[in-house]
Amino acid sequence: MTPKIELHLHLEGAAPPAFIRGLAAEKKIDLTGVFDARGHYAFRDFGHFLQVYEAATEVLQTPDDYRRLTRAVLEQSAENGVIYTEAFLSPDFCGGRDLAAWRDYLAAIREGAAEVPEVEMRGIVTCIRHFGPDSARQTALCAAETAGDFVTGFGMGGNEAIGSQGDFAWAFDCAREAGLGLTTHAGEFGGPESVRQALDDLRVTRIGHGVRAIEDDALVDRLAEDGIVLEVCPGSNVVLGLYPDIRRHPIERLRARGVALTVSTDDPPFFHTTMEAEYAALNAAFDWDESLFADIARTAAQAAFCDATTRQRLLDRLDA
């Protein structure tokens, strides 16, 4: 199985519904309308997606909840030859981003992280749109005051309606002084001017989704000249209605114009996919072969937010 590197994953959103729905049994919380008949998270549109999300999280309640979490994702990761991951990590949900909860919920994440030793992990400290730039900067200080060898990230997703990027600018000076590396959620919903809005505003690095860039050639153009790395989530972007089907989604137009580009699942079970059916999808409508996904991984490495050991470590089992 090719080893795959995965750099936008929301921790949560990874959730098995199985996991979800036995840990609201043991604690009694009724999830009605969280799943369908076959057991499946169940939305209509993007809306709805992040009140069911927000919803199954509910029956996450503890650290050790979160431990448990941790393994069922990461043993999920490790069945499609993910090596490595970042996920992102919300004080939001974790503890009501009060900085002592916040240690303690991410003390049992590591936990559950080393438990399944195949993958290596990072967290993304995440603030949530929607919930407001005050909020977010409570989330920033949570990241600042845990920053080190596993929170190595800070990134924001949520509602792309709500604000601007720029809203959010106080929070992500304070991540980048702590020394994380700068991600955002932008050009999914939020079109190829919430992209420009995240390298302007807010200097990061990297883009979560960023794939209606497609739609700007000038910011196509910036974006591979200055090296920007796009966290692109193909079969994310087909469910929430972005393109009608793998074909038509950007992804190959983007490599072909030189961008720097990552393949994820982004909230998998949520959306039906896996890291192998990504793979599998893209070799279907691009002919996208074992080479090309190499490159693809050698991207990734380099565009983790890890140390220089680690990611030397990553291209060493990359190339073997």
Contents of the next structure:
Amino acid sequence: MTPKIELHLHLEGAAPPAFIRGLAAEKKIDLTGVFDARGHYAFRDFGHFLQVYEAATEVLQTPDDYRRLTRAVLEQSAENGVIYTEAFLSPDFCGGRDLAAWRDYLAAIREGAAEVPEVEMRGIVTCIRHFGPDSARQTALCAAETAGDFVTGFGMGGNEAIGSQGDFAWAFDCAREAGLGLTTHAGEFGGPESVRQALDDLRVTRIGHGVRAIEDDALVDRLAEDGIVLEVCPGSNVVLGLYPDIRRHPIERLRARGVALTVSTDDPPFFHTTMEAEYAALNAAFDWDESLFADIARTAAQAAFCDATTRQRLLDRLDA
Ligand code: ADE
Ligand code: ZN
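Having seen the form predicted on its own, can you show the form predicted together with adenine?
So here's everything in the complex, that chain up top.
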């Protein structure tokens, strides 16, 4: 199996439905509306997706729940040949942005990660855009206080329709000063201008999605020239309705224009996908072959928020 590197994975969004149902049963929590009749996560559109996502996270109430979640998620990554993953971690859901609580959750997440040695994991602490800039500041402080060998990045997800990237500049500056790598969701539901704002106002080196940059030629050139790396999640974009099918997805056009890109799953069970399924779909739609997938993995290793020793170890494993 091709060794893979995944840079864009929301920890809660990767929770297998059976895992969430199991915790709900243990805790007697009613999850009506979260799943459809077949047991899949059920949502109509992006706004509803975010609501269902947050409803499902209500069963995750203790550090040990997060230890078990991390283990379950990484076991799936390992089955897909993932050797390194960066997961978005949310102090909002892990102790309500309280630093002492966040430290406990983080320790438990690291324990869960250590239980799956096949996959090396790093955490990108993530603020949630629709929770607003004040929450983002508190989240950034949690990130800065715990920055180190495991928490290596800071990012932002959530509803791109609310506010602007620049509203969160304080949080990103705080994270940058703590030495964290920076990424933000942009060019998913926001157009190309949201990608420009991410570059100008938050000075990120990676963009979560970023695919709608394709609507602006000069921006595509800028991404290519500046080596900005896109964390592209094709299956997510199709299920959330950005593109009618993968053939219409701009990933191949962005690649042909010289934009550095990587492939991830975002929230795999929500989008009925896995890393293997993403690779298979790209092969079927665009004839991407093993050598191109090897390039993608090397780009991901180069863009990973990790230290030089780890990066070299990843590159050596990819070349082996
Ligand atoms: N949170 C989880 N998945 C997300 C996505 N695809 N976009 C924005 N926020 C998210
Ligand atoms: Zn995402």
